[in-house]
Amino acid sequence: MAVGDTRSSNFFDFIVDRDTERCIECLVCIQQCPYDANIHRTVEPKGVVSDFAKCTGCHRCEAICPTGCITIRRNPSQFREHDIWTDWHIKNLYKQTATGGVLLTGSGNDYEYPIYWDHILLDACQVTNPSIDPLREPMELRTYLGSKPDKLEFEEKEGKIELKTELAPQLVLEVPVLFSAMSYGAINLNLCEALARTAEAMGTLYNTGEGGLHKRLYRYGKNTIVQVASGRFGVDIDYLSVAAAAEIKIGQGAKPGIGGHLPGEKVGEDVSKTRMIPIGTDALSPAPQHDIYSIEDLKQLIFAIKEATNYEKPVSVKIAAVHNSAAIASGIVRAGADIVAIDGFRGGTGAAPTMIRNNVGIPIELALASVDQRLRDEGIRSHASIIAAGGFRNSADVVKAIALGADAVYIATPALIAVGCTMCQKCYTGKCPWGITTNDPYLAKRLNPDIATEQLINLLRAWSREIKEFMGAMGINAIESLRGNRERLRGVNLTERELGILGIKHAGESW
């Protein structure tokens, strides 16, 4: 610590420790900090000093400073010890009785719920049934998502043989991994413009959220999915021509039963062309659709989009994981969707209320297992391919899920993480310090959308290798093969009605 450092408030979170003797005062850290944690005394004492209780652990002055002098680490003092009353809880009440506000974070759920995912495994070939070495043989990453016909007919013309049966609309991807929603204006533009240009040179689509899409990004229309959201932004006839698919949103993970609010100051020239609103107004999202209060309003819409776009695009319905997913997405189908989205309650968010993201919903692993189930039972589960959404950290989290029953993921914090997110839960704010989060033009260059689609592209180049590297140790060499086969699962330290929901044995049990 420096001398004269000072705090705001006497209950912070982080300290800067600034190493004196190494500090060459060059104020990197002062320009860095969009929260003005640091700052330059030119009194005595003189220096540069922080402001503890502005610090939000977002590392950026630890990782930008030229000396090595900064660390940021964890304020030790603690209250005293309470199994109820933590210093999470104890703060959160501070916080609440200074502002009399509703508590604001970013990110999915972070609470201490189980991740299925950790306790799950796969299976491996032994023997009788050899594995496929990835480097040597072809292995099929190719994914179609879209409804299926239950049968195929064919006939015989001039001799030769054709497909009878009309196909929907299908989209294709060369890896089973999208990314998620995430809105123009709550991410800016450099962002969306290096999603787009990955999900280009990858083969697969990025989402635009409801932030509609910006005109410079139309020329990727074919890699795109296009949001229509309960505010409407940004949707016209142009909007859902030039996409590759629809996504009607009912639902987010990270807030389900609840809509959205990108504050008027994060709406500048640009986000406001974009949706259609006024410079300066909060762009809110109502809770429901206000057009959709059935499963036969959210037909009409769905029919509505289809026939907009002369029924050459496929159209998906997005729901937040909840307790009655499985119904939810059989009425989804039912209703002529061509693809079911579910969000997990570990999805992220650039703005939620902290005691719903981290109280409403349900794990991604319960509610995909659940569903696909559900839809196989009915006999409807080739009418609707499956994408998978919330809490995906890394390739072998995909594998099990497509293993569960899912098409493909979306994925959205791994790809903030792969440009330089540090996780510091403050999108909300605005004033994102590695350029994500904001749209302050002076902070938004600090993301250049030529390196960033660079992390992108390495970030799902690996994660496509090491899915392969496990379909190889499987024994399978084509992705359509994993999908729903829960065989090759078994849980560990789950209860039997756990097991029971996931469909899947305990490790030990064999075939």
Second form
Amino acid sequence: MAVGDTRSSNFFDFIVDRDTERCIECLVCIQQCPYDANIHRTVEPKGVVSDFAKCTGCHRCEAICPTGCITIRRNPSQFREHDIWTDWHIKNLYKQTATGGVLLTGSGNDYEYPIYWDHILLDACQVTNPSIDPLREPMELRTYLGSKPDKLEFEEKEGKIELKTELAPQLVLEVPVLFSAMSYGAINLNLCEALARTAEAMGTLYNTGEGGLHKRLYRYGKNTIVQVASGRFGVDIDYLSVAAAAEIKIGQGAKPGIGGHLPGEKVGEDVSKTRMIPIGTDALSPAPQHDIYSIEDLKQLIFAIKEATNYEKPVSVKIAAVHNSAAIASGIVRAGADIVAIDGFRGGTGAAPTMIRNNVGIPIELALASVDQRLRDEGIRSHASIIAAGGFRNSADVVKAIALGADAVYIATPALIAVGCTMCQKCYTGKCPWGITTNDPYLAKRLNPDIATEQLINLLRAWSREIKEFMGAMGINAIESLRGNRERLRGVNLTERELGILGIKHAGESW
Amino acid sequence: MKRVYPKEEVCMACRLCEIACIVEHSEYKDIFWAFRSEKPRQLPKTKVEELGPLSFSANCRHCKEPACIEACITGALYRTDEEHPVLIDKDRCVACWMCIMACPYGSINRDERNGTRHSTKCDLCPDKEIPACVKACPNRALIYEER
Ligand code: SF4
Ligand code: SF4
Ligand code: SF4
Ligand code: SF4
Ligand code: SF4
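Let's see the other form, the form predicted in complex with the partner chain, since the form predicted on its own is already up.
Zooming out: every chain and molecule, the one shown earlier first.
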């Protein structure tokens, strides 16, 4: 706080409401608040009190207090109502004028843009086509990611029919949900390990993000997608060889066109080794990959990786959903990518400039539909799989995405919430009170990988069950039959243009 | 026998185990009674030891060959057999603190509240199926099992 600036101390966002009748002064809330917002007063008036200005609204103390005597509330104090100058805009300007800095935030875009998932409805069978009971009949969620051949050729060998066409390498998923890129450094090793173990147990994959792969996690290689990003952190032949697939990261939904910055303080011994950079140096990922200025350059990197891994592993290219995604995706597929990952503007992040996060990129629903359509129109849809990412909240969103054209989806924020995240959006401080987005040795211990693995497995298990319920209701017994099946989607409250881009009919229109 | 084992890699030093222990040994086993009414307040029978980010709850190991029993000059510390916890008969304790000196884990503490003077230690919560500290730990940093 700047000298003479009482705005930041008194215009606080949250109130730590402590029922002093119930508080036993055990001091647990003080020990657990990483922002030192709770204080033990040992001179009169004695007791446990809070400095509201320091509270980030993470709810950690509320969750852990043994008498349940804390309630974190929004500070009800409001400026005079104004539709344009809301408290949020005013307070941002106060913050900025105190520091002169870029406003930073964590997690995904929280502006009120339309969420198209909530304007799309799914179909169900009635009378003329029977629905299926997923508890009694087999339901197939298995998904193969990778380039599919246009046609299959067979030959006869010693009286046996054999496949002649050489198939491109595929990733096999038992559930069409993967864990999205989160780098070691942004999240800690405990969580990386929980994600890896869950991917192994559930038959899916997790993505290392751009932070390299810790040696301890090499054993989960066949459930790992390793990223090759602009900083090239931790990329070597072992890294590429141990993984099931490599992903070239061009962009991220939360901050399209923006690089990353892991401050030097967070680059301790383990992060330094894993990222292959000296201890204490800032890990800067440039905004672009400096050897990729065109689709031709991208093609070179795709094939450099394929060459290095004997053409045994699919290569994915991840882009942020931007205005020209469809044409870019077409170029990516033509450049030889086996998978195109598209990250919508609601995707999360450990740190991004608030204004970029909230104003750059487009919704995944529109990007996905237009990419799928473009690739189909050009007759190259089967040459690559599509993974949609950014803003999936539940199994219904996943089912809708698959019907819109995705082969699978990437999730990250739901995984964080599964292990405790309360969406306080302060990941960039490196002090996550739940031990998630932090490498502080005091805080990282709060994430017990055993507990986190159980929670993540439950998350995927619950979603798979629900996906099967949806499929059963639609009379579909294999997720393959739902892919790109937009006839099973209907829009509500959407304009002609939106329906056109999504490629779906309005509710009320029959087949 | 089952013992309480700490897992220091996930202990976050919140001390909820100590609080649960105090409550379990209070007259009414009620947190408000234990902390606001009972005088004097019970002492926790486990203590969270901390050195930087390293921390763990230092429970009694209920050792196979307990140094405390060996050291006790009055027979206040005892156990029925190897399958039972090491307990203290506080009426026989003369507060010589030899057990405290002898325990290699620092799991015995002095109880000098309101003029009383005797040792105090973990009794593995005889009234509970799962010891109170184990149940209270929010991060599974205490494991109750046979090893
Ligand atoms: S954790 Fe709860 S009971 Fe303990 S000091 Fe804080 S508010 Fe009081
Ligand atoms: S920052 Fe979190 S732990 Fe600290 S007082 Fe606020 S809600 Fe409680
Ligand atoms: S990961 Fe942690 S810091 Fe980030 S939003 Fe969630 S609780 Fe807050
Ligand atoms: S309750 Fe668990 S995490 Fe907390 S101090 Fe005790 S052993 Fe450690
Ligand atoms: S087992 Fe019972 S007596 Fe022993 S430390 Fe834990 S709560 Fe206290």
